[in-house]
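Shown next as structure tokens: one chain only, the form predicted on its own.
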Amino acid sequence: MAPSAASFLVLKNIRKSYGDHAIIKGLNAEIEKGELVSFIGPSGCGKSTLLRSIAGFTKLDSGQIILDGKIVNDDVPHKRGTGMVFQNYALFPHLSVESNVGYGLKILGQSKAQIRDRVEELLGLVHLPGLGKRRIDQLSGGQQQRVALARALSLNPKILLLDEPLSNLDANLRVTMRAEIKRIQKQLGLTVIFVTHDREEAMSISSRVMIMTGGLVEQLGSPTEIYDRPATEFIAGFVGHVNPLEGNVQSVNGTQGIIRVSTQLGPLEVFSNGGDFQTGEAVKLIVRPEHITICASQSPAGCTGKAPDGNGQLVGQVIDAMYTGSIVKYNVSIGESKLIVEQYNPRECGVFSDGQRISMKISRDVHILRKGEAA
């Protein structure tokens, strides 16, 4: 792989094995300047080992880790211009705040003023001001992700590495962090890789997701183009909830750019979006529950006409319905598949109980896979 002119970080062929298990096998990718990509995949998939190999904590067996136009394989951490951040933050509990973030400009040798002014400003940029001098078991699980934070940025990283580093707070610090995150990458201009299980904390902070599966990229994109655009089944799903669909295509209309599929739902329109379908080609439709509406309760006669989409209505019966405030989640039956649906807005439109029949209609701008790519 030529790395293209703007690649800050080149990863080339990158294998990494513990004796006969082999946990990366032969992974290329490229991050831009000033990036913040997440890398996100199943358990075992490999994006730890990832992180810490362009860290220089874990040694290749062989590829290449290319940062800013050099090789830095043999280059060891605290020479290759990164800075980490770890899951448990690995601050030293018996130094105070201020001595955790000037840590590594005290090992460089600089003077007692060039560490303090350094640690004052980077305590007002995680928003710390004047809490140098607390012990860090006298700060809060997201003031000690913040002090983590400002030690990485210490020495003025190349590039800022992520391990999991909000995990270990509660659900609503963890939105707070993520937002803080992103506000000092771009002030600072930094090239971020963060590493997450959460696939929703990705795909809202990242300017692109790297999805990882059994050692290899499956797809790096925007997290738009991973959403609506997934290059196989499993990201789909990995990324959201899907209604699959298998069906066949029955007719192509190249000129409007729409494909007729025959589903167990009866015959869908959907969107081509460029691909090059064939009468009679196996697909498989990835119905996210937002492309279905729910139109009327009781029979399809509560839907006006035809659905502006080209699609006809579909009936079918609450299984369950899970209100969320601002969202209901509905399992619904028809005949003998089973749909997820979300409908926005519930104050407006309703919830429908449990054992309704609805009438519903899915849009015609759902994304279509070949057969081969739906494994």
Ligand SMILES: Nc1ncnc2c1ncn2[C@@H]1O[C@H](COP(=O)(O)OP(=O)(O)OP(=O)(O)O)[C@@H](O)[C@H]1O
Second form
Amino acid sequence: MAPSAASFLVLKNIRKSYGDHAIIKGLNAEIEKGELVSFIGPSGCGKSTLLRSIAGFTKLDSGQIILDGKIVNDDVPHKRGTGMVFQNYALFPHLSVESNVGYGLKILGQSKAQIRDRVEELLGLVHLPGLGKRRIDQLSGGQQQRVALARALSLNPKILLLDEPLSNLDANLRVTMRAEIKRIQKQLGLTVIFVTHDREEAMSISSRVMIMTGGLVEQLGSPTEIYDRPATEFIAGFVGHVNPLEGNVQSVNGTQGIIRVSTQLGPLEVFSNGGDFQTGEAVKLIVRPEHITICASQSPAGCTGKAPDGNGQLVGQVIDAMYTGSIVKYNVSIGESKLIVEQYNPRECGVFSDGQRISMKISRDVHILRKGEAA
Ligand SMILES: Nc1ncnc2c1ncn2[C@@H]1O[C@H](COP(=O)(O)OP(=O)(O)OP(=O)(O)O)[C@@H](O)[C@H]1O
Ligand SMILES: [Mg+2]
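For comparison with the form predicted on its own, kindly provide the form predicted together with the ligand.
Zooming out: every chain and molecule, the one shown earlier first.
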């Protein structure tokens, strides 16, 4: 996406090195007002470096950070209109909650009464009313997280930057706090960038997800775009399970938008989704476990496990079944190939057991990538 001055936050050709180690390598991205965008990517890909650069704690080598129409590269952090929550919260442990939350307001020279009123308002917002006099080391992890949020919001930032804010919390609290962040974001109409290692967290609360690798954006899109139409095989596997299937385009039906692909499972038909594919082209199919429906248990005589007529009908054998209540996850072998299949209606069809032969159908909705894109 080409940067334009119209977006609320524009990151334009951002570069940052440490010594001769290039960390951010000419990154471009745009974020709109009121969005909650998650940054995810492998450890060391530059997420924190980018976030700290936006906040003003790390100086760029080159490029521009344009926030609300203004280039903020040379502005000090508290003059940028950014609020940041660090992974370890960076609260002052020996100070009270109200001293922590009101810290920035005090530096700005606000009166005691102004600070008291604003701190009380912020503590109400993060659901910690009346806890102002407590010391930080007398709070739980979740409460400290709320204090860090209140402090980051104290100066009414244009954009809230959260660097793995939930990573110190246990699984249940993480789910509660991510809902809290979403509630506060909606209530204030805030623009938020949320760095996380947790893909489910990113997918569940974000308007868009930005996947970074090696200091660049690999894809920036809505959670459904990222999951259903991943730009690369890496992204497909990063955000969910994939059964990758190599193949070659056998024929293209332009009117119906259907492509017939020869694969090791036999010919399969898939939707082109506007992609311009040529006969003979090498492709990769991104088959998600839920693209495969188990039709019925059967064991037709002489079945080879190949799709007979290109409509995605397959016969395989259950290697093992993992029952989790609402879904059953199967490892299935089809000839030499192995697939992971999810069954969402175990009560209707019953649970198939190890060694049982099953019939399956692959949906035409699977995503198709060019061989070059799949790399
Ligand atoms: N102050 C620094 N001096 C030298 N190298 C640094 C510095 N800060 C970060 N790096 C290096 O820059 C690279 C990117 O680091 P960064 O913290 O941005 O990664 P990240 O994507 O946030 O990773 P994680 O998911 O583990 O938090 C890493 O190789 C890291 O070692
Ligand atoms: Mg980091």
